[in-house]
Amino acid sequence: MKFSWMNKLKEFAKKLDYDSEDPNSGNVQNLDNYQTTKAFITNTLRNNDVVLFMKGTSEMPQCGFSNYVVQVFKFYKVKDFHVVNVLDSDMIREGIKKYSNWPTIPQIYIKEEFIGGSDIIKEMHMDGSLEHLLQREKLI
């Protein structure tokens, strides 16, 4: 069964207990509200040490840049990285760009800190700083 981001966002909005009387509250009826998407992104980052917002999945990347990051993480044997497939939700795809103020996908976060896109990961991989960061944060 395909994972539904809309259902996941609705569940998250219910947990936040938004006031359904307030049209700007981000309640289930107002899921296009950026605040709900932002809260979902923030919660995802808080609950996962490494988060990759990408096109596709780690098993089936849908773009070369996303695939590159997955392969680099596999190369380093990153213990656990959480993937968010932005192709499943327009709200997440556009929301993550606004959240990070970064226009492209993929986007990588380590310990809630925005690292960058595939170009930054490539540069860090080449100069050794990615391995150092992953070791320092005890992710490999």
The other form holds:
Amino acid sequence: MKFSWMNKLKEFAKKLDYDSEDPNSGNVQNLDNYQTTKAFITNTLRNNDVVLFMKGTSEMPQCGFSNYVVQVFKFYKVKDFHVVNVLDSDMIREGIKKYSNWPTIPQIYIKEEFIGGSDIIKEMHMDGSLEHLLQREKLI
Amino acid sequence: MFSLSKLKFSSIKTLSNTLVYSRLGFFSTSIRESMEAKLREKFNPTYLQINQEGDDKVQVIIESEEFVGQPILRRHRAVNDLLKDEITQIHAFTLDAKPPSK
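Now that we've seen the form predicted on its own, could you pull up the form predicted together with its partner chain?
Whole complex next, starting from this chain.
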């Protein structure tokens, strides 16, 4: 009883399939409520410099806006951008909107900071501020 | 007496706007109307264009003094927050929000 909170934490971690040593751990299939979803998102952002929440994968985007962001990242040759396919999980698809307080997909995070969606990436690409940001953060 | 009837009129206007917003689920064109009403009221835009493609794709282009000096994310968040209800009902939403072009 005294350490019930520790047991709860253990169960929580097990449920999340979370290994703090592994930067890409966390199974989207195990997300059954917002708390676990939020933990998954936080963990993903902490362990990856560039994260793209999108529809589909970078090899097979399922939406024009998501594809646009992938192509922009490829254009700048962004090394290792991490993709979360929101179509894999409704919990993620809705959870990331709540987490970011942003209503649409795709969503881009750079060094744990929310940058915006495809419209913002487009504008930043066109005015040079995206290249500037990527260079400043040593991501290209 | 005169100011009392003015007050009544503005209450009726608010009520009718509320009715327009609440009927969004039935008429897709009223998403456009509702967005326009909200954007005009909040941002008093110098330029506003709302394009709707089919039932669920909307593009908003807006220029307003309210956006002067605001970073892009803040401009977008301001519009997204205002149009939260409408955006959840459509599939694709594109936004171009800038200060007035010279």
